[in-house]
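One chain is shown next in structure tokens, namely the form predicted on its own.
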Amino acid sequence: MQKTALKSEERAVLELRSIYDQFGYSPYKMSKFEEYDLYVRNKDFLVSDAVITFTDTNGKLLALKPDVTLSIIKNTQLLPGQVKKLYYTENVYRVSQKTQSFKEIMQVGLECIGEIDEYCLYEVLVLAAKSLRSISKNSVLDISHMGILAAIMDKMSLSKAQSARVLACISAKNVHELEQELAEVEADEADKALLLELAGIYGKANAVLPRLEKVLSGTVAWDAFSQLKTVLAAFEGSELNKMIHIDFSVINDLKYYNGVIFKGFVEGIPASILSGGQYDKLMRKMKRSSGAVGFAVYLDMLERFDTDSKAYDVNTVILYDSKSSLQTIKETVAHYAVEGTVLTLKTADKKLHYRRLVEIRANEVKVVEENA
């Protein structure tokens, strides 16, 4: 099958194996179902608590897959100091962000599981970006630091309720409210005026670090910032560099995520249609003592490239009648293909939108429509 012919999505699949394979990431498959006690126990990591389930022939209850990750932490073994490097493409049933119905949809991504350095950190990055490039050119990768966030907000000593509401502020950039909110806390008035500082911070990564070491230097978030400039400085000369932006809206689950977090944006489409990060919290909720980082590429989103972007739905049609012969049609479609899609019809399809018609009567050939 030509390239031109396949959406956008399955074109997708075949580029992001690609990459994974190139970086030497193993592919791993999974049943279509697992136990929902594993969901469940674990709601607040998935992009929505809403799973099917149904109850098998032994009576205990089951569920269709909404995510991919708990089932490689749970079903992956590791020895000490072991790095295990997994993508997966697999359907996972849960609500569309498009439809808000429930939806199979095709979700491709990678994880990195057990002792995690910069190394490991970095190169997740760097597979991120190169997922987003190879779906469109014009593409972002917004970059965050939980850790960050974490050590000044345990500094502070929040409650969960005001944790969460603060979050919410920040992950809005909604900097009036986050500054009412800190008004109510009882904390160091320099620890708000720092996180106040972050909420306001994005822009590409050579130009925020310098602003984030001045105003980080000497506080609690410094190891982590550390940890997040080591990893962005060794994106310096990479033509990757320019999509990196760093964005503390970008927010995770404190339960579950504990470093480096990211999303990925593509020009023409809303939402994020990438997010990943560190969740060594999640590892350790689940009995695992070794660290993980990943991230997942939501392609029912690119759904919109093909219904929004697309100009026509085939390159060429060719209408034949019964008296042209095998041999013409046959010769027609190669020179046509080469260019493109093509579609064979007898009877012209007024619904279809196409760049070019192609008549041909009694054997001979005529272009009778011709679109730029």
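Rigid core: the largest C-alpha set superposing within 1.5 Å between the two forms. Keep in mind that what you see is a predicted model, and the values were worked out from it rather than measured. Residue numbers count along the first chain shown, from 1. What changes on going to the form predicted in complex with the partner chain:
Here Lys29 does not count as shifted, since its C-alpha moves by less than 2 Å between the two forms after the core is aligned.
Positional change of Glu359 between the two forms reaches 2 Å or more at the C-alpha, relative to the superposed core. With the core held fixed, Ala348 shows a CA shift of 2 Å or greater between the two forms.
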Given for the second form:
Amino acid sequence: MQKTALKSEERAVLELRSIYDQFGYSPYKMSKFEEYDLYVRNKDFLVSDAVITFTDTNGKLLALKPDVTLSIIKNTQLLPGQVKKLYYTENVYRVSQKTQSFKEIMQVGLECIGEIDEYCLYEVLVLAAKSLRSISKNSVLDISHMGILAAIMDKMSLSKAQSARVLACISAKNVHELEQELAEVEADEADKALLLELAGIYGKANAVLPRLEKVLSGTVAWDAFSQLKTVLAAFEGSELNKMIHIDFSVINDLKYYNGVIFKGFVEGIPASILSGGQYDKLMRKMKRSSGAVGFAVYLDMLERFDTDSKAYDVNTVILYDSKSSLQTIKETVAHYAVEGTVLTLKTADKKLHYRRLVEIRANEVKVVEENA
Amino acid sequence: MKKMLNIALPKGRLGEKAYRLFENAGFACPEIYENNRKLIFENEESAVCYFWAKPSDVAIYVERGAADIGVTGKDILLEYEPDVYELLDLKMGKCKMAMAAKADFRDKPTKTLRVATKFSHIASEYFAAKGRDIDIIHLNGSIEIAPVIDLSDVIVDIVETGTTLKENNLVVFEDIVDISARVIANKSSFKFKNKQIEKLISQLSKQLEE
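Switch from the form predicted on its own to the form predicted in complex with the partner chain and give that structure.
And the full complex, kicking off with our chain again.
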């Protein structure tokens, strides 16, 4: 099949799969349905908590999958020291925040489960960056480390509500309100200043890391920063390094995520198209002793990304009458099919946009219209 | 070639005032002063394109990426919670979101409180945090008459000078949140037009400090 005949999301699936295959990740296929109970127990992990449910013939309450990660964790049993690398292409069913109605979303993603070391983190980041690059050369991978913010905020002993408000401000790069929020908190002024500084930081990794090293040196966030620095140092000299930015507004739920987290953006698409991170805390919650890191690419966002909008529905339309022989029609179709799409009709369709109109009347072939 | 920075401004006095700040920040588009019905203005020299939008729609333009930057009220951001960056408080268009009622209003906790408002989400969140059971009556305008004609017990609305409330015999019972105009940015545009956006924000901040 010609690559150009594929829609951008279909093309992306093929390319992403070949990238993940190359790094030894194995495809993971799962059932469309999952026990509803799994989602009830981990409601906050889901992007939206509404789930389509139905009762199975045996009386069990099942759900159409709103998420893939939970199912993979549930179904993956590991031996100590083992690491499993999996990828998936699945449809998930979620409520769209915009329309407040259920949508089927095609999602490609991967999970690396087991004893997660710095190489595993690096590899997943490389795959995330490569995934974005395969979609567009103009893409950015924003990286943060939940451990940095968590360490500083833990030291400040914020209440649950305060913590949520502080994270909301950082996530919106809303430094002016973060300042107001922190003014009401009784904590070390140096820690408050640190959070304010982190909230305003954005830039390429090699430009931002030295500044971070200076401000985080000797603080509670140093260990988390050191890990981030080690992982990002491995990108030096690589083409992918240019697309890596540090951005603390990338935030995920502290209950589930503990380490490196990231979001991917592609120029021309207004929201993030890739999202992931290290979620050891979710693993603990699901009674797993190992760690995990992974990401998902939201392919529904690619629909509007088709830049090569076609001026024509079809290249050649061939109109034929009942007096024309099958042989003549067949040969004419073969002739024009060499240079593009061909549609054969008996009667003209006025709504159709075509480059060329060919008529076969009593076996006589004539080009009647050519559009530039 | 420099990338065009698309800016959505709210139609009206606030938008015009905001435009002057943007102009002084080096993002001028003189054509905007021509008195006509045009809604989109472009200046290739300063690589900027402005358009006038309904104030409550600005956040939608920005969230969906039709505009990279927008100026909108904090009330709209709290009500619709768009997924955008809130980069700056312009400290203009200042007002308050408040709960008001007739002067003789006494809250009876045994009854469901009837709340008339244009800002259903803000009102719901506010009363939920207080654990108060309410019945939201969503109205699109003339909120002030609701308690007068016994459609509601209280209203949640924007209070600027308080004149409208006074003329309808209403008084503010509780302030909910301070409102002012904010500069917002599309999350993806922030990455790909970062230099222009950072320059704009730093120039705007300088003007606000002066």
